[in-house]
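Only one chain is given next, in structure tokens, and it is the form predicted on its own.
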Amino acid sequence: MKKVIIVGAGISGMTAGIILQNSGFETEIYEKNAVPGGELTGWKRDGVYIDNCINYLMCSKEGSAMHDLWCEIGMLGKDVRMYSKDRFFTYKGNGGEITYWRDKERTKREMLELSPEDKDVIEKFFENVKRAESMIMPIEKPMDKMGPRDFMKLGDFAKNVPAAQKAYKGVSVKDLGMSFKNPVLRNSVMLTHPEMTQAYSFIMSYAMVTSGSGDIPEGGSLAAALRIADKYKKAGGKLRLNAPVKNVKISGKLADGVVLEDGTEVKADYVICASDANHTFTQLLPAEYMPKKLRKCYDDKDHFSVFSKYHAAFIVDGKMDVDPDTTFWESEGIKVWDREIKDVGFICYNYDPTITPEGKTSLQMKLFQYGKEVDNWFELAKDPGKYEAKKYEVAQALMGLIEKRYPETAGKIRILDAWTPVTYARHCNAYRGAYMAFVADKDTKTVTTPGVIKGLKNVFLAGQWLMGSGGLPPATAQGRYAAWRICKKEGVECR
């Protein structure tokens, strides 16, 4: 039995290792944390579960390949219950409302009650919500190994998608925006993603609400990634916890193991990193490993830039009359570093008991943070009391604009926790403290990266670092590939 290596437990090394002991494999998974899951977290303040990933889960529709193998690893099944989306979001603003609801021909309605002069902007918009639908991710086999009847078997996701992605080629989602006349929909376009993020990204998001996917799990991201766990450590696999990686070992173009931080040696016939890719060349193995594809992404930061959050969430005491989902509004505006935000909002968990509390209203705030704004978090990080202090000055601006758009929580609102870019580098690693991967601008070719490393037979890529901008299906079914790409060196069948 040959034995597999690991690291990092995130959801791609946890479906790897899955796939793998079912296989006939011998796995190992080394996680420098605690907890297993990566990103795919979440955690207690005062006894307050806070979320830190799935607002929505993409490609979550039963009958799907994804969601075949999401019920494969633990991350769905018959017994979680799926809290159905009635709506991508809302925004109230600039003296109107809309709502993208799963029904895109009543979002398309309203919208064209709201503002008839954008009538051609809005019918090519919805036209390609619908070609979008066809958005599936290929789990079969790594895209590179894919031929032209692999791709026939795709079908409408074929035809469809690539037609979606050409009708706004070089189009942004800023521009996207400021094709419309009216300021409700011109906003409320620039909310859920990043300005500079290819338009087609917000259209392929909206369009896995109203294809039915999308659902939210029952218990949230943390309880999402034990049943993985559990379903891995049920499969015969080794779960280390509280054990960081030091290097991968490598003799001439093999790896023989890794070497924890600890100085223990483990032998492997295989490694596979599942870690933050900057990490995994920067720490683990020599820089001059790293795939052109993905050294290109690093180093072009002109058309591959990555972005993070500010996060706060606050619970309320007392059931606040709003939609158990994503509000946005227009508020008096609130200045982080040097840039003013005037659209701001929260996501309610009201829909979920097991993590609200009863009587209760549990918020989350996020706010996008770019460039010099990030920097400002790490280098304030170095006074902890410092960066403490500007963590909840935030926050504190944020209640007060909850506290004025509703005004029934004045007083009964209050601060559970607030997190940063500097979070997601310290917990997972993370590049530049990014939550997703490289965001390839309007004039840029997204870049998928196979998880192969020239020079090294036995050591392999899995993460969400290596398609596109990342998320959780890109990086699940990075963890399907690994696994692929062994059992074919091994001969073995992938199950």
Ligand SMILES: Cc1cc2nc3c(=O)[nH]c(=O)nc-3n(C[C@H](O)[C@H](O)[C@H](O)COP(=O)(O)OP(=O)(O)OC[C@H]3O[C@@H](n4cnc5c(N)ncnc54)[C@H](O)[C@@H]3O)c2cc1C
The other form holds:
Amino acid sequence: MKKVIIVGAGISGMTAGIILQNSGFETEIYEKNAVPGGELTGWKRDGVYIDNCINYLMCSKEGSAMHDLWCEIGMLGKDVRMYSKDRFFTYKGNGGEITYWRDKERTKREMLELSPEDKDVIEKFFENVKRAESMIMPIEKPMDKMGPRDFMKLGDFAKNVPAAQKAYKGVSVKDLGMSFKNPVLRNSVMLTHPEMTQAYSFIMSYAMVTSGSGDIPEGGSLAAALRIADKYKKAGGKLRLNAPVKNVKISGKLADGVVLEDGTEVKADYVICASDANHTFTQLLPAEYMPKKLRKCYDDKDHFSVFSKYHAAFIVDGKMDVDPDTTFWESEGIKVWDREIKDVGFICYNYDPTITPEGKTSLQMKLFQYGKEVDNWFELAKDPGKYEAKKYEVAQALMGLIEKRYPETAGKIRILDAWTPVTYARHCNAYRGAYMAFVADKDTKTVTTPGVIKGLKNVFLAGQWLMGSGGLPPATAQGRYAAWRICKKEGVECR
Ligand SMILES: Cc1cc2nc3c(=O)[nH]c(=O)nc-3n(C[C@H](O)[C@H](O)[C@H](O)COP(=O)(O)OP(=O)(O)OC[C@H]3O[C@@H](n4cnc5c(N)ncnc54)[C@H](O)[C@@H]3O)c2cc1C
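Since we've got the form predicted on its own here, give me the form predicted in complex with the named molecule too.
Whole complex next, starting from this chain.
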């Protein structure tokens, strides 16, 4: 039985592990943290659970190969209850209000009522949301190994999604927003995605909700990660926690295995690096092995940026009467670093009683952090006292905005935790604290990088950084692709 070592127990590494175990390999996953899941995680503060990942799970609806893969790895299953969202989000500001409903006809009607003068922009938007609903994640084999027949099997996806992308070619989220005459619609488009992102990303995210494919599994992200780890262990996989890998040991064109931080050497026939790609090529492997396509993304910072977020979690005594899930509103504003942010929002987790204490309301606020702002957090973190103070200063200011907007929370709300891009770098070795992959701008095509390494025959890559802007489906698909490549090499069926 051939042995495979996987670096990282994120969703990508664990997916590769489950599939390889089911295909007859012996695998071991080495994970630096005490808990599996990587960015798919959550934790408790003062006994209250804070969820830190799944806002939308693409392909949560039955009937796609990706949904079957979710079930196979334990993300979803017959015994996992799902929470359906009736909306993407609501925005209240500029003297009006708009909700992006799951029912897109309703949203369209309400947009046209709000702003008849934007009819053409609205019609085009919904035409392309409909197209983007056919988005699927190909998982049968790596995309670089797919031929015309494989693409034909993808049905509407192969024709509709490129058409929607073409319709918004060269258009950023900000451009899309600015194309609306109505200020409520204009601002609403610029809340969920970084402004420089291709407009198509916003359309695709909304289409995920309208197609009924963006629901959330009960228990949130940590419960999902633990279910997946459980599947892996039940399939016979060995999960080594608190076991950081120092580097991959290479002899010529082959890897012998890995060396752990404590100096232990572990031999293997294959190695899969399922850690953050930048970490892989700065720590685990010499940088010259980085695939060219990936190198191009890191080098071309003007077109491939990365972003992270500042987060604060709050708990309120009592059940607030707020819309479920995400609400943004125009506030009096908060200044973080040099940027004034007026439109702020929270996610309310009351939709899942298993993660919200009885009689309480669990809220989270998030602020995009870009470029210099990310640098500022890393600089500040060199002085733990100042870093903690700044984190809580921002959380305090955000809490003030909630109290102002929802006076019933005054005196009943408190901060549970606050975290920053530095948290993701420390927890997952994430490049610049990013938790999604490259954000290709409006002038750039998103890039998919083959998970193979030129010059190394038995080392493969997995993880979200290999595919577009990342996220759980790409990370999971890439885990499967890495397993597929090893199965193919060994001439065994990939199960
Ligand atoms: C707040 C937040 C919200 C999100 N919302 C969504 C959402 O709604 N929908 C969606 O699809 N996606 C969402 N994502 C993105 C999603 O979480 C990621 O795309 C996905 O989890 C990445 O998985 P991965 O396995 O590629 O990487 P990771 O999760 O980063 O896994 C890599 C693992 O490798 C480990 N590791 C790194 N270096 C080493 C080493 N040297 N030795 C041993 N182990 C190592 C890390 O600790 C980690 O466990 C969100 C992420 C965050 C943080």
